[in-house]
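Here we start with a single chain on its own, the form predicted alone, put down as structure tokens.
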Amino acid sequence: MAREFDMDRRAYLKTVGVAGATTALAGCSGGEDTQVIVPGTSAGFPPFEFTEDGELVGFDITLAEEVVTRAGYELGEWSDISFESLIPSLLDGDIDLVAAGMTINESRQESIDFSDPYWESNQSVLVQEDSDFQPGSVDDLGDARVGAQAGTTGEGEAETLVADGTIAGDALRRYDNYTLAVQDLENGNVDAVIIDQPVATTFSSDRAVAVAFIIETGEEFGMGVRPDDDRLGDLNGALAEVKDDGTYDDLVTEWFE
């Protein structure tokens, strides 16, 4: 995966950032005049959010960076936080805009809206590389330990495998993020982790590590905004912008490639 950077493109943006921080709290506020936009994420989701010699990168970052200085906002200091806590933040105005890899479902929409969509994904199941486990679908986990990140789809899966007697409910592991969940499974802690399927490649090609196979959902990601946020149109039109001019396909091949 390549981790190249315009380092002045991203000195500025952690310029303004840090000027943006000034204003925090008139960005979290939503209003008219707000010109700020305080971005959180949770890291641990490779290539989408990672740290790299303590820099938070990732696709998520650098798409989120470049779709809200191209809407006209200044971009606030990065909230790193659990993945579970980024909506509450969102809805207590903590953070103003989610990129995270988050999947776009019915459960999440009744509190938050969404940007369109801008991936496409579905599930993978990771095992050990050389372990004798190796199933090829849902009904070969049997008594297999399944881990998942909490609050993610990823989980969700695990929760129906639980729910229609696949695996039992004290086989369901629960972490943090997914690093955590994948250094379990490299340890033998756990047989196997549902995670969202680019991510488990990545994981795949650093790890000792990999896919046994997929479930397809057909998750989409979007970027999540509170309901009173009139900032949102501004958003879909630069991501729209940033898909049609080849910036979104430079940076797939950054990140993915």
Second form
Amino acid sequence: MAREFDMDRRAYLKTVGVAGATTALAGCSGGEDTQVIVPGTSAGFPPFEFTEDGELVGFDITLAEEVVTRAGYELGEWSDISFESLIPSLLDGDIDLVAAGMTINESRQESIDFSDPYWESNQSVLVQEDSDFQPGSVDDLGDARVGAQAGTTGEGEAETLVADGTIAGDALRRYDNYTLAVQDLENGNVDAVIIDQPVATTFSSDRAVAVAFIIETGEEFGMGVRPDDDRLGDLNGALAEVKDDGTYDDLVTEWFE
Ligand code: GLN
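Condition change, the form predicted alone to the form predicted together with ligand GLN:
Every chain and every other molecule in the complex is listed next, the one we just looked at coming first.
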């Protein structure tokens, strides 16, 4: 499926992509040839980024490739690292772009810049599908062991529950990635996982877990770049095009339906 889409995209670029590419080149400062954008992500967050038959795939992977190439740049090789390492790696220059379902928020904006938003999400609380434990709100989490991926806004929600006394400090379990957290939930080592709603939906269709309730956080995902990266305007222009011409909707169909 991914491959079929690629072919369509190449055909599309051949016919109408030239104008976009020219605009992007004109937008580059003084003919510098920093044209490769090295992307970074953190797999284990389906359907945004995950590995399938050893290959990194997902909505963010295809979207980033589409946006970067349409903006007139070359996409470098993906770096698949822990979520917590993404911003440090970006700032160190090991990667140039974060495409990892990353929520735009003020604390991150102190160190990096974000593209225009490309997704909206809330947090979900996942529990075992057939368990007696079916909480209806955070007030029911009092005795629960709660898991989240380290460095995420889901972990932030869990930390708030610790801070306001809803759950005990040692009830919070941090994981390197959400796949491990959901595995531990299935195995009964944790009672609930706080995770972005679209990813919770994907896990609940593949595994013996279910969404118990939603925490309305009103998050928006953006792609991250270094604050001094003047290619952001080109990337936002390309993202707008991708949304306008139906490519974005095709990607949603491909990865979410
Ligand atoms: N959207 C969440 C965040 O930005 C989780 C992202 C992720 O786990 N890939 O923190």
